[in-house]
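What follows is a single chain, given as structure tokens, in the form predicted alone.
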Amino acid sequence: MKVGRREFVVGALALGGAGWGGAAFAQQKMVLKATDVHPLGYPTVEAVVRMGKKLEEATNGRLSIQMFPSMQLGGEKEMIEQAQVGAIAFARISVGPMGPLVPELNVFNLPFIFRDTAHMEKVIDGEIGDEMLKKLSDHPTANLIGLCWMNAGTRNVYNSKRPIRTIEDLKGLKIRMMGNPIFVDTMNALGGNGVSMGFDQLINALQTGVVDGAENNYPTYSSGQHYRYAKYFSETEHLMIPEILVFSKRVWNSLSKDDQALIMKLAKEAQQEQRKLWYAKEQEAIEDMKKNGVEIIKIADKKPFIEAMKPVWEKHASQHAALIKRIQDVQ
């Protein structure tokens, strides 16, 4: 996983110029260049880090990848735009950010578009789940390849001043939203006030009171330690969305058909690997949070928070009604 000095770093190879195809370099050494905000060991990172191990062992040691964690290159945002001129190859993003951009994939952000975890994965691993990487990997300006899915389970409120147990209880609480107007509009239409901010800026809007908490999945909460400033963590269970590991289409471009194929069979089992490591670390996250007096509150009764969903879906459903009946019939 180490850069050697032969060794052709791939952000060069396809900063170069659209004129060095992957043939002229089918037996050069490169680094593809891979980033997650999470840190080392976090299950998409390490989903990622064992990809790299395989195909480094496939080619003999031709291809590698060199893993950048912990938003060493900055959040999703800088990520994205990071992968999308070449400058690295592997991005694990959240659906979040790529909704504007490939308007289908928001439908995997409307609130409670899941029935749990199990219809999730049998959407995501089936026809739907591998049409929306192909419509993102067309989009003629996103300039990324979409390899695979990623658990990230389901997205819990938490906050530094009361547990909600009801929506009543979210009035007036400032919470950190991912940067997509839909997850503003749910937390508003929930009471409570949605501030679209990135994660890189999180820790710091929580120590300064900026907001008074943000909603996530239990590792991510763990892992970066939030329960330090927010320690009322609510199973409100709002959204369950997938994640993606995307490729530079410009990197892309200058491999060989083969190195393609032989990356995208990887992430397809990437994609398995990454689900059994993310309910153990779940485990493992719930186990940590206990132990650092987190107060996890189980909410008696969905409906209200459903229900209230309704102007959400309203404004931003109604254009893909046909995409969200057929995730509705998977059974």
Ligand code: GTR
The other form holds:
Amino acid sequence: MKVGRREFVVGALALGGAGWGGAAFAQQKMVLKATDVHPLGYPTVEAVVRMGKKLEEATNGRLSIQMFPSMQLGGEKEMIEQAQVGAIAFARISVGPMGPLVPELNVFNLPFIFRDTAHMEKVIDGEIGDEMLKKLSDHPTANLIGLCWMNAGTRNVYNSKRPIRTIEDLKGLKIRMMGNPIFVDTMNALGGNGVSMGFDQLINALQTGVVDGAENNYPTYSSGQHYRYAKYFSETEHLMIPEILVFSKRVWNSLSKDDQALIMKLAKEAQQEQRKLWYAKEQEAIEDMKKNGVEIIKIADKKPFIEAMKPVWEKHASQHAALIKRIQDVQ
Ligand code: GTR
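Okay, that's the form predicted alone, but what's the structure of the form predicted together with the named molecule?
Next comes the full complex, and the chain you just saw is listed first.
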């Protein structure tokens, strides 16, 4: 990577280390690093790439985004840490691993919290969504700014052993879950064995049989080619977790107010743009799954799945009762 004399690659240089004053610094060319676990072309990645183009245009090339897709900078845990220290500017992460950082975010990680996609979108687009982003930005130790939300559909269980139609079918199966105690509890309450592990370790674990399966949305399953190891995909829809685009607070504090406002505005646009890309990608993923011989199983009776979540809600929801009520009241 070429770093010109007046060009900053954020993260590659210690901020302020060269002794510039704030105003002078604000005029510098800055390349803002962004990362995502997904490959180029995936809706979340594409939305941030497009945002970068707009940012470059709006600032005559003074600010730009350099995307590191496909876990080039590690899994989501590492991405969070790098954003916290200012080694990268943008990280697009699932709310899943954010819950341990900002407890309120965990309400989005509760199984079956949203009635449907329209409900989820209404919540993230509205007052509660704004409040939760602010909660993250104001958090004293998270060191992150919450920029916007992105869609990630529903999560569904897939495995290599057998079609899951009822919760009894899950018995004894080792299923990878995201790193957050809620998810291991969710899988265990469904009768499976939840195994917590980073996304960066998943393919290897599926390949070697360390786990029998995992759970995710159609686009992740298809673009990661998880069907090569786990062909039974059951539409359990047990989780509907929005994703979040975060920005390093350290880098944020080095930007002018105008640049901050511009990034915020473009992030809000990215939220809606990603959504369109998302719906197209979901359809494409389902087609790809069919082409690759995936058995897509409809769940005839969801009720036992929902009822099995009672202990998970008792353990993880009680402290957020008021917020949950507000979410449920969103029509
Ligand atoms: C995907 C999500 C990623 C990551 C992954 C996982 O749906 O887009 O951010 O959280 O799931 O299962 O770890």
